[in-house]
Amino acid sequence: MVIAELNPQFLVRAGEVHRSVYTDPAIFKLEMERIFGRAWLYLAHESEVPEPGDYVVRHMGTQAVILTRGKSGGIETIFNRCSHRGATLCAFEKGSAPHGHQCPYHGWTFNADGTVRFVSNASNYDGVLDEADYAISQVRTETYRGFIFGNLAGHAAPPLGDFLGHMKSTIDDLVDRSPTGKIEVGKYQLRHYYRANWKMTFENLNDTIHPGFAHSASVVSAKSVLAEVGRDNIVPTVGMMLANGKPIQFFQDLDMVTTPGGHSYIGGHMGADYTPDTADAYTQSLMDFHGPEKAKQVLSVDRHLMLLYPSSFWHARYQTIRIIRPVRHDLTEMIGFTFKLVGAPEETHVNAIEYCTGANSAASPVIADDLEIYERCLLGNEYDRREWIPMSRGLNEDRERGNSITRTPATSEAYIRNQFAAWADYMGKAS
């Protein structure tokens, strides 16, 4: 199948998609444009860049950029590329730059909103060259309760607000969860590359089915564990290990939400408790400042991973957020960060940490199954005559549908149904 030659949205039907959405290197480049270069996506916290000059490099899609305090107090962000020759600017990930970005090939240096600040040997050019015809190019950002994200789209993208819509319910979760109303990134990232398309990790996440299967040794692991040291002094590592032991019923049980722009959550399922001393004392630090409440209805929010297609994972409960970069049609990184609940108990920032080890680091016995199981799909889908892969289960079990949110038993596949209908809908645009 060319795709040069059919419009992308024929490659998804009502309950399957063809498999090459996964394993064509010119489906993989059409996404880029129409999918990362139209989307908002996750970029970073404001706490990552505190100071004026301070830095983080991101990316959008298969572009790095810059994202700068500048001296006013507001964050710039530029594409990661001298104007001059095409050359990256920032090499690291994160650094200070009080004095702009200076290329290292033939020393242009930028300011942090990416105009001209400096040209080596400037009296070369005079008469032959308009420095501000050289600023390099601002990517349009907008920002919810201190969380950045960007849209390579210009003023042509809709609202920030409008994209998350429901979804913003998660992000005021995770700030709301600190007894000061503040929050600020953890110190450590965790990453790992996998051999495969970005998009299998977001039919993954959420996928209620395969842990029973994929992770069984590692519940057989977590069982022995428990035994040993007893539920009181089980990780969250631990925690999800067993969540992944639960019977079906219990997940065919559990509400899975859908809206729409590809985005979903389920009812949370796992996890390990503070222990007795920090949970009262971070349960009266949260009625301190919420009142009894509203501190009453943070505590009550429990939701496992909320999708926010196409660039991000959430879990509140936990203060971590991933990132997804595709890098070609067959190799992804993740990359996963915490979140400080700024005055609350350390203990809630060790909780966070620990799941985020289990979730996102390479080592971890049940990420090692997922990745496996990554880089098998893409092998097998490159050959055999079946072309189509069924994306059917719960089809026809709806408990809820709204123009804003559909409810479904959390076994479905409609969070995968959902993400594709979205993609349908991003590719299905030319520029």
Given for the second form:
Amino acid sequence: MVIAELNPQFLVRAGEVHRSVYTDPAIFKLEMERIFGRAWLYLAHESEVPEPGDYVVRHMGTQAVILTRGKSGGIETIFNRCSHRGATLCAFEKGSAPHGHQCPYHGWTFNADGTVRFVSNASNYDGVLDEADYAISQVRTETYRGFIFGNLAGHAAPPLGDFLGHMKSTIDDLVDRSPTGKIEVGKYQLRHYYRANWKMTFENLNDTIHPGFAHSASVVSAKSVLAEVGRDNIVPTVGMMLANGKPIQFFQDLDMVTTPGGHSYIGGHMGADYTPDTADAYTQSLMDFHGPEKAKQVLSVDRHLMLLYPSSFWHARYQTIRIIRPVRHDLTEMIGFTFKLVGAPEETHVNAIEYCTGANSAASPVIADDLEIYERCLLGNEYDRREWIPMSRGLNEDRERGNSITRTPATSEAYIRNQFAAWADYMGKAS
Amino acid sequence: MIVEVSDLIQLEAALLDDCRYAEWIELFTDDCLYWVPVSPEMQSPRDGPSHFRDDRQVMMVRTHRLANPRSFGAEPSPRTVHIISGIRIEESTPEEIHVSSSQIMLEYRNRGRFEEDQRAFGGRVRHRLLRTAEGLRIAEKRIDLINAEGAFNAMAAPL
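If the structure you just shared is the form predicted alone, then what does the corresponding form predicted together with the partner chain look like?
Zooming out: every chain and molecule, the one shown earlier first.
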């Protein structure tokens, strides 16, 4: 397909999508410009850069940016690229640079906000170069409840609040679960990658039909161990595997919520519970902070997983966020973060850590199967005889259709159709 | 003692390479830990997520699954060879022995993708061994891969 001829309306239909959206490098390139270049992307949490000069490096699509805590306390986000010859400025994913970011090539140095701090042999540039022209471009950022989002479209983008819409409630759920109102990022991240398209993860994670098939081996194995050790002795990780064996009716009865922009979430508690002691201590701490009414309401929120299109996955109950990093049309990285509920029993963070390990480790029996499937789908979609991929499951099963939210059974592919509606919307606009 | 320790560590690797997983698990204590952290700085699996953070039950599920024909992530099954070197006793008491070694595991799965089908996992291994009534057993195996912080594609076989 020639890029000039690309009309995304030809690639997305009511209940099907053209296979080239997964296989064509030209489409990937356009996605980076038009989707990752326009959507709000979750980048980092305030607690990752507590002190002035602290920085982290994150990707926005295929480009890396540096988020630095500025002297005045704000977050500055600039491209991780020297404006002289283009060399990468920060080689590390995190660190502290209170005196600016220095390029290793000719020593050009930049302030957190991208302005030039130092140009080597400045006299050679007398009357030739205006330093103001070589400030590194800033990326527009906005924060919601401590979560920092960036947008490459700058002022052309809507406010972050409009982008999040109803999905703010999942972020609220994560933060409100803290008995101090504060959360803090865990120190370690967990990464996996696969040789297939980034959209595969978006289409898989709220797919409630695949576990009964793709993960059946884990379910069978977990049941065999269950028979051997008894239900009372099952450890949380094995309990998580057993959850994949829930009957289809469970998911048919469950609601899936989709919102404009390609976002969605489902409920259904599918991880490990706290131990009784931890649950009691945690509930008490939450009641002390919020009062009994609000605490009860906070604990009643049931969000298993929110997909925030096109770049992040929010498991609020398990204080786990995953970020997607599209590398090529056929290469994708997923990065898992955990968060501590400040003031809650330490065991709650251990619960999050166990969840994140099960949900994002390449060695997780569940994820290993998913990654294999993603790669098989890419291989098959390279074949040329069947051009269209159906996404019609539950097409006529919407429970409630509104401007801001739509409810469907959790077995529906409504969330995939919703993703491709957003995809076509982003991709269809040339500028 | 080094011979006894070395024999156990080589036996463990051989059982993995021969896919004799039930016997492999028998080498571990009931409350064992099999751990592949995401950073050599981690002190405990409670510090953060891990690639592998298995107790005996998870080891049983993982290896039971390797034998299941519906286990797509292990289809075809991985074939592995462990190369172990530099086995050293770091510390020992009458009950407990701390051992360190270097390990490379080559893994091959025939998926028709040529060199991509073979991978190498290398790092430093620490075994904590206990003397039990049944003999020397593994209470903890920690593998610090040199690329621990990196991203991995699907891993089915224990390292």
